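Next up is one chain by itself, shown in structure tokens, the form predicted alone.
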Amino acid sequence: MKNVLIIAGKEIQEGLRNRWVLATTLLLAALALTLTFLGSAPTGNVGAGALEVVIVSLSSLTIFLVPLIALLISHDAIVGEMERGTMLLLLSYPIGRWQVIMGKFIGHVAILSFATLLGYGAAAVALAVTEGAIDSSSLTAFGSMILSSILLGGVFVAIGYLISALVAERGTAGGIAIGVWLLCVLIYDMALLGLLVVDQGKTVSGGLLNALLLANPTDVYRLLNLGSGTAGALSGMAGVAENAALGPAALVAALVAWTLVPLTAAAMVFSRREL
């Protein structure tokens, strides 16, 4: 476990040097802030809170830009060291090749939570100290909200290191990361809901409703913080996730399921290649 939090720990430290997570940061915190203020006008209209309308806006923001941010930090961490000749270096020393995904993986997502916690953390601030006191059950809200933000991008971080071990280089993992988010954010959906609309009901039951929705974890993000109460009415998944019928303990099961496959995949792939 040493060995672990000694990776963890230099990945941490490249980061905060990083311009990177200083800028990804600020971009979360700015465009939060923006959604906030923005977001927050309309609920007169449609009866809700100021802090449920912003955590739809979120939501949304998440689902396309935690999945890139976190591709662009992990899709060369292991084909890049090992361009640059620094994995070798790194495994002549007294450590495993799965010590070596694991602590880079605690450090990925560190660096991503930090981000996230401090930029989404500043648009609720804001909000408590211009619309004044929040209920409890939007605070919870919210709070699931970041935490399963920062479960999304350990799903990405490790399927970036899945690209990572199976290339050979760079810029072809660079180019598959694109790929993966361009097919889980936006062509999946879309397919998805043409065979919806052409099916009509007929074939696509509720059982295979919930596995073409499990096989993409940003589906699965969306129906669990998109899904139920006041936020399903406000995004318009509130049917979507009535013919579901996947609960929020599936829907975490789902998320961690979609992280700990490809992170042991990884593992698997990297203990078998030749440096």
Second form
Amino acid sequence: MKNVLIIAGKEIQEGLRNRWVLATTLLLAALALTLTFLGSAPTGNVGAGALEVVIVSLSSLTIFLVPLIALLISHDAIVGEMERGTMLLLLSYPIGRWQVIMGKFIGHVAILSFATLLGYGAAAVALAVTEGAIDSSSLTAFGSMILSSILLGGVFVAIGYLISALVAERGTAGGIAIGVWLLCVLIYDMALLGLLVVDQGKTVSGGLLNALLLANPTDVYRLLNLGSGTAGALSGMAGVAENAALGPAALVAALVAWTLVPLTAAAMVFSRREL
Amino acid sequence: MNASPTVEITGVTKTYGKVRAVTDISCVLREGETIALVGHNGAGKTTLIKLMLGLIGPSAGTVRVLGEDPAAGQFAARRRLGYLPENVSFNMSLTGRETLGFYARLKRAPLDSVETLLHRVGLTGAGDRRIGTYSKGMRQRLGLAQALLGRPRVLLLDEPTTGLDPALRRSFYEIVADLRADGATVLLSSHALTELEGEADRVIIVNRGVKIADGTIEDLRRIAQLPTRIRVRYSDADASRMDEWIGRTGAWRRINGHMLEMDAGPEEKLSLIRRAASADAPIADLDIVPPTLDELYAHFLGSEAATR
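Alternative state: the form predicted together with the partner chain, after the form predicted alone:
Let's see the whole complex now, leading with the same chain.
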């Protein structure tokens, strides 16, 4: 366990040094603040709390941005270190390969958590200052939005490691990472929507739809944050979510599974890899 | 030498797909020994070192380092192992001191040894600079410093002196001598035998994954029976007398109008020198060039190719 923490500490140190942490935090904060103030204009008309509007906007932002950032930091983690030759030296030390992966994972998720917490937290604070009191249920929803955003980040960090452990060159890892991002964020939903429209509810049952939604971690995240309560009504996701009938517990479990399976696979592939 | 063995390699073969990187190599390295592992690029030196580190497992045979199988995933032995990879590289954004501290923590070496080692490799002043600003020689020295963490009993140094200037190379070999005196096994790999002249107790030559020689440099010279080159010079005035003298003494080659040369085998060498140096010989100067390590190395590579 100590080795894992040593690696995690080094990843965080490197992230701070090469400005990854700074850049990510600033990017998320800037976008979150922009969305907050642009999005707060219509609140009077829809009768929702200002924070709910922000949750909907930030969730949509997260779906695009957090997987991209996570893949950017993680796709290089194994193959990049191998290409640069630093992995060879590291593995000659008394440390197991799974410890290297776990340490990197903790470090990278810590960087993402810091950026998300600070970036989105800035938006919440700004809103509280300008709009005054925010009720506690909105705060809970906001808090769980941040937590699930971090979880979504963890999913894509793990997927990035799996890509990184499988390929032989950094460029390939980068290409595959972009492909995975496009697939999860854009193509999958368009294809699913197209399928539902064409099908007209004849063959795609509720169960199949559930499975299809769980098969894409960004959809799981979307259902989790936009599927219920005021946010659901605002985002128009409530209709899908009601049909999908997946509780928050099942959705969180799906995200955890989406993290653990690629992470374990990455550790296994990496252990067998010859240097 | 009766020192106890630290590294034992028995009948090891390693294949990557269809390529045989190492074929049936056996050797034993002992405490307090400095061994040169010599071979061309791609001869299997790095593969052998990776096998000793347990970074790869052998396809056949066994590797034991400090009594353990290094590929078995037990790390007790690795704590007493130092490794300097060929073309060592570090994360460019961290400082030398931070990097060394990171490796010291992984090896559970005391953190104050970081300062000692930085001083020992002459990087004290550069310790707080980012490694990205280091020269190749400084990176190599930092690489050596990390290999020395935790007072290792076995040091595997892959092409350690490439990129070092002569002064650094000398201080590098001073450190190696200290380690040897301390009882550590030091394995130096190189693509040229000359690089390691006078530094190694023993030489192991590998070519295309096969061990072709193993012994001290004196042993190898004896086995190779390489001729010594004898070269004589004469002045123009003696040119006429030379033809007669050559006729008496043997198969000299003419290099130019002033110089003759001959390759003498070990048994005829002494008598030839006596004749050339005798008072009646019409020569102005005499040079004796023993076979260089490169010629010795080429001889072993050549004889191995001939038996193939």
